[in-house]
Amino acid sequence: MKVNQGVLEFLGVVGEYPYILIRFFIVAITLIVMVFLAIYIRNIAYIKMIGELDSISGLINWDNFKIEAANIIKKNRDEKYAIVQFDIDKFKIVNDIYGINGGNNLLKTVGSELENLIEKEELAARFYADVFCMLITYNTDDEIVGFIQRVNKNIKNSYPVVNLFLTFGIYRIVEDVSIDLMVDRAAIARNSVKGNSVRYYAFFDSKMLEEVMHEKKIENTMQSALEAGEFEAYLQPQYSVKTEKIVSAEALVRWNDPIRKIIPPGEYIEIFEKNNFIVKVDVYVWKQVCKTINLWLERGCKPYPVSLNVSPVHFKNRSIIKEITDVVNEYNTPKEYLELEITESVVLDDMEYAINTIDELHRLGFRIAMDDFGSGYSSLNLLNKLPIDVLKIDKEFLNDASNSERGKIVIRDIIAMAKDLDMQVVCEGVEKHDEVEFLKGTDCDKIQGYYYAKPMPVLEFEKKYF
């Protein structure tokens, strides 16, 4: 039978169709697999990159900084490297004014500026919050300072809406220690200039480490020392200028360590103020003084009025009025025998709060003295605004008066102004006979200083003055 040629051709095509279809599917599946594989590889790379970066600043994250920094230092042993750490003082203000997004934008700006400043084989990362760290190369200390100045300038210029202040600490890598320890040492240097309005950077040195170790030692023993009664209220007499007889005293804290005996206040007061332990010490001394005054009354002795120091940190505590009244009420001590001393610095920090607090303390029956008058920058203006009862002139004024006639004129005018404002005047730090003679020629009310007596334990004070 004859088959039509067209039919044969059709059957031939149909016969090959399954093979064409199979080849098509193989090619299509291969292309799809390749596309998905490319997307997968890209995503893995992206995820890896994201995992290595800090989500806010865009710099490498901290874990990778430590790994890469260690590798760079190890690989380039002939290079001199330093760890530079800095933070943005009062960064919280940026968050308060511009919100979290505003703060994050600032951190992104900092990250971008650091990326532009560091060179090859150098690193930058955000440590935490607003603290950044860099690993940089250098030849001289001046090069490091120059680099810091560029960082400081560029970051300030890149965010002009806020007056930024950066604080830097530098650790020059001179020994084979962990990156964590290097960063700690840079942090120690940075913290050493915190609050310094003149210096904004410091190099780590062994003296700083000794100071940190000393601070840790103090902090590790301060609570147990308080519980053991090692802190003691000493009294320093205040003498009348006219009669040269004792009329009052100031209570000062002393630390009687069983091993070291008396630890100088300069070794711990600043530490206590930094960690707020000074608040507990203040209250402890207030209680000792109230007990002492009550004992004098029970014995039938007329008490000498005693000045109680209120530390700047404590005065800023909004519960200060309650705390001092609680102590006085606990011992039922007559307020006429107590005087509260505040420093000029706390007034300058918040004038309105200071005035309101002093007014309330006055209402409750307390007298207020301003200690260290003249140690700040707005002293004369304060006299007109503050409702204080006693002005204690800083010993630096007296030193100036001893050395020049101009100094004598200044101190006479300060005393005269204070008297016109109905304030008592106490001159501190009097140590020489000629200083006493000079003050006798003024309207100064009381003298306090080593010329008459050093601070002494209460028992010694009682033996001498009762």
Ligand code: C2E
Contents of the next structure:
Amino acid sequence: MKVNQGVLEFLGVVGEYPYILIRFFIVAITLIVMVFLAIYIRNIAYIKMIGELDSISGLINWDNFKIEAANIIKKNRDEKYAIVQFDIDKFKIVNDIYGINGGNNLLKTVGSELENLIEKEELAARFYADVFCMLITYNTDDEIVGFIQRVNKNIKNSYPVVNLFLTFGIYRIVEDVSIDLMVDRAAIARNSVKGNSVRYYAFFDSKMLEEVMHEKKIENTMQSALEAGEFEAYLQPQYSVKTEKIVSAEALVRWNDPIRKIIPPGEYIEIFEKNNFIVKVDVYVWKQVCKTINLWLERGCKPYPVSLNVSPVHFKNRSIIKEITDVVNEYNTPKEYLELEITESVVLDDMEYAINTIDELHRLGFRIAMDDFGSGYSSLNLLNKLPIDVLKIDKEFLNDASNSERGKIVIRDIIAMAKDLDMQVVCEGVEKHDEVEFLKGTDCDKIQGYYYAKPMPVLEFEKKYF
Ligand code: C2E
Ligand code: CA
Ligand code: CA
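Starting from the form predicted on its own, produce the coordinates for the form predicted together with the named molecule.
To see the whole picture, the full complex is given below, headed by that same chain.
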């Protein structure tokens, strides 16, 4: 091989002045500089790559998800794409039990499961905390549901130490809007099924936007409405089946909005339960009722006992004993005139706590009613276990029953069973004469329904019944 003369001279192998050492150093320094340069360039690339990843889940980071998603959608105009978002319900529990590292391990596991499930030209990233987003292609809604089922199953199976519950929201990309807006819409869909124990996914539809706006409007005005005295406790009479006379009442809240007039509870109770405002409304209603009963006593009238609704939120956040005793002590109202209505959902969540709380409320002198029996997953077993005084049979249950012979048999037996367990029975939502006649043939004690009277303002109630 013919070696270049200049190179040989430079290396000092040939030539007049072979400054071997100097030249050797120059070569060595050049090599070292080159090695450092290579390492530097590699590091820059590595840092850039790290910058694109989310260090916890190992998926691409959120900023890149948005850029890439926009590119993919633009590039594949003929494909149908959807944004799928989910979060891990009770993720905080994993953090509490297994520490931050345990929580991070779960997020990493989710990251690698998603990586395995998505395909080319699809994306997955962690949005924030325990919320993940994916961009997927699809042909039919069933395909999306199938994908969600796989994600759900794989993640649950990959982390069997905790019973994970994932909630999904889907936005099918039908409009050329920003990725942020698409993700918001998937979030709206996800929030619509949050806390729902039966459905774990929902597709976004534009009606949800109206609901969110309605919810925001209610949330923006509720506190000032409470302060302005726009909430009022109405009373609905409860009639004795035997005597057909009023014997007691239930307090039901009404919101007198200056513009919309009376807003029915169906429009806001659920929202108040979600944002905990129901706790304030309940206390407000209890106070109004205590004042009313005291006023009746002052006037020398024998008060009708009044049932107070206790929201499941109140019961579950363990403040019920303190809240109700504070109110009753403040007004010094005799407890014999108060009854507390709880719903079965509070019992199903934690039976032991429910029984202990009911026992404590009994010791304090309150009577306890189980509201809406028959509207949910009511079990007869519940009747046997719970130390309740009154069973309120839900109007839907009664309506169904009054339309069939078999239904009548079931209602009759439930009433008989409750009576055997020393409970009083109240049937709600009674509207028709037939229903009253049917109930007269059972051991039902009281009827509450439009057949006798609708809920009414206290003044009207007093005029009618005193
Ligand atoms: P609920 O406790 O089951 O109250 C009975 C509901 O049935 C009331 O609706 C009442 O007006 C209605 N009702 C009574 N008789 C009939 C009837 O014959 N036919 C029909 N169709 N309906 C009848 P309302 O007042 O709209 O209250 C709805 C729900 O809102 C209540 O159901 C209760 O769950 C909740 N709620 C109302 N006030 C309060 C409150 O102060 N606190 C809490 N936590 N919840 C409340
Ligand atoms: Ca009630
Ligand atoms: Ca009820």
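Just so it is clear, the structure is predicted and the values come from calculations on it, not from any experiment. Positions refer to the first chain, counted from 1. In this text, the rigid core denotes the largest set of C-alpha atoms whose superposition between the two forms falls within 1.5 Å.
- With a cut-off of 2 Å and the rigid core superposed, G103 has a Cα displacement that reaches or exceeds the cut-off between these two forms.
- The rigid-core alignment places the CA of G146 2 Å or more apart between these two forms.
- Annotation for D89: C-alpha shift of 2 angstroms or more between these two forms, rigid core superposed.
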